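Next up: just one chain, as structure tokens, the form predicted in complex with its partner chain.
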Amino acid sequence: MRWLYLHFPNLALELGSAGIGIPAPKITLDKQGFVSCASQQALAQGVQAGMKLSSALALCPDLIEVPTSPLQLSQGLLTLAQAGYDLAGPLSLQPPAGLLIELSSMQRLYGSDQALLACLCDSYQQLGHQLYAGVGDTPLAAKLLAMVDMGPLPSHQAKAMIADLSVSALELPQLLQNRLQRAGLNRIGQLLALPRMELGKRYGAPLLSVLGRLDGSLKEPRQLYHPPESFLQEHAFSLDVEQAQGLLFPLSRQLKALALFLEKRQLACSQLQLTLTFRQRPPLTLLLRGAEALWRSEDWQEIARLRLEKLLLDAPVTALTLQAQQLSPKEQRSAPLFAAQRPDEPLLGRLITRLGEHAVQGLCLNANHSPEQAFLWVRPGESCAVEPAPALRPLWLLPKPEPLRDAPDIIRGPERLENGWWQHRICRDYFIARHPTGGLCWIFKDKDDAWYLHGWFG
């Protein structure tokens, strides 16, 4: 087996300074307050990793310290893993800033290690990350080579290179390291040359297990990375956004990422949750709904645009979180070959988003004799298997019967409709009549002989 280890030396710096646009020298600090990463500008002015903050500031007064948190780092690494997963299969996380990829199963796909590595480098450089890589026969060997950024080497060269590395690269406990140094064992090669048994007796099991991992006699447990089946992306703004329209641009980038996410999994999604975070008030949650499951970023963008058009912001927005909900397998529809228009329904989604769900309705029949209940308002496109009755009915129904003053000019009838004796009893004699204005109308006489207009034969 061959392994590729990717190390991101400046991950903390890159994640933390994503929102800072100014090209200033930047550093990150570790827990003890020492410089852990330094940007190119900071390095140029003499700042080095491992320095105290005070000495770094003395060298470079306009230094910016980029805040990082372990959570941000682990999330950042997950994002990297996701990007890597698109290109290479068996992948596991190596916190705090590494990824391990099994190479042999990728051999046939890419042809050579270099080709895969070039693809990975390209994709990470586009994301703005610096990358060290190493290839070895064991995960640990790959990691050691990655730390010195050796890239793919022929096997014997790699072995020689590792043998030449300092023992400190093995990250042994400090006491053990000191003991090894006192014994004159400075290079890894020296350790490997010694009989294991003797080393174990003298320095204990931890050293043996590290050496075992290095030469492959000990299997290293590792957890394979699986991409999440849900989509959640947060975007924190470096400058607060005060206009709802200003959210569209960052949102469109998130929607593109969503489209990619859906496309890779052959999924579609019918609801998006958009959370706007404010500085001093509870976050605002907006739901974007498609009339059906959508997967194109343009369709969602249209819906988002309509939703944001109506939104008035009371306070500046500091962050935007997009979450996909109600994922479903993408419906395989064969598009008609010569149809000029798309056969699917972004129209409904647009209408519902702008007008509201109650304003866009479908109709279906109901098996009920009461005229008001002979039909139902339903979701668009729904149908129910009720056969239309042969009775003569008007094309227009008034939402509420209107009382009639004059005696009508009856043409036809009556037709008695009696229904719902258990509740809201209806007992009416319906007639077709000529309305004084000239139209044909549908009227009824109730129990008390009062006349009502209920529809028009439009």
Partner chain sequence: MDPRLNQLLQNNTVWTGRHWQQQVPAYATGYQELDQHLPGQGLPKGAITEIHYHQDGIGELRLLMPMLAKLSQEKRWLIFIAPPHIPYGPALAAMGVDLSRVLVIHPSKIKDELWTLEQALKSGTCSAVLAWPREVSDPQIRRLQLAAQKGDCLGVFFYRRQRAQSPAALRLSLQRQQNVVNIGVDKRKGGWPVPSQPINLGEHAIRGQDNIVQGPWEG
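What would the structure be for the form predicted alone, given that what you showed me was the form predicted in complex with its partner chain?
The text that comes after this line covers the one chain and nothing more.
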């Protein structure tokens, strides 16, 4: 059995920087106050991981510290697991920044470890994450190789690489590491070459447990990841966002994750709920609607941009939550081979967002013989359950019938319409006639023999 370990070395920095649009060098700090991650701009100025904050500031005075909460890291790792689940099959979380994947079941699908790793790298790079990878015969061996980003290696080279690693890579208790160093045991290969019984007598069970997990004599406990049935993602900002336009950048990352979630389940959604969290105010909920079910992040991003353009914030936003609603199976359509644009560009969704939900409506046939009740206002794109009648009807119907003064020049008719006895009864004889002005019109005569104009033919 072979294992793939994915390590995201800059996960904290990538998650924390999502709400910071300032192009400045950034770092994250560990619990002891040392630099744990540094951006490329900070690295270019000499800042390194493990450096004290004071030393980093001396090299780079405009350095920005990006705080990241454990909850944010946990949610970020779940997002990564969700993105890789359908590409790699069963996987397990390895907090704080790792994923473990069993490779045997993927061999027939991808043909090689390199092919699977290439798919995963492409997917995570699209989400803006840096990735280290390692492949080993045990989960711990794969993790050790991933920490130095060795990728897939032949088995003998992987074992030689692990044997040459420092004992500190095993993350043993510090007192035990000190004892091993004093005994001259600095490399993992030195430990593997010694008798286990002697090592156990001298250094105790913790060392034997780690070595057993490394060579596979002890099984690694792991909990399989199961993806959620719905999409809900929250992002807490490191710095408060005071302008609505500043929400677009972190929202675009959430929409990309949503698009990936929908694509892998062949789903689409017609409504998104966007919740803005403030420090001393109740949350604000915004609904983003599409005229049809959408699944592409670009389509939702355009609707979100139009919605946020009209939003004035009364207080800084501290967190942003995106939830997908009204999920439905994605409609499969055949696109033209040489078309430059999609034929179903969601123009209606943008119009609804800009003009308001009630300003853009569609028409649907109603099962009623009365001309005034023959159609209904519906949401754009909503289909009709009623088949159109074969009777001849004008395209332009007047809002209200108008009395006629002159005698009509009848061409065709009559057609009697009589219904609605239970509410507003109508009894009319309709005709197609030529109006004195020359146009073809739709007229009727009521039960009192009075004539009315009700519509025009084109």
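Residue numbers count along the first chain shown, from 1. Just so we're clear, the structure is a prediction, and the values are computed from it rather than from any experiment. By rigid core we mean the largest C-alpha set that fits within 1.5 Å across both forms.
Put the two forms on the same core and the Cα of residue 316 is off by 2 Å or more between these two forms.
With the core held fixed, residue 85 shows a CA shift below 2 Å between these two forms.
With the core held fixed, residue 164 shows a CA shift below 2 Å between these two forms.
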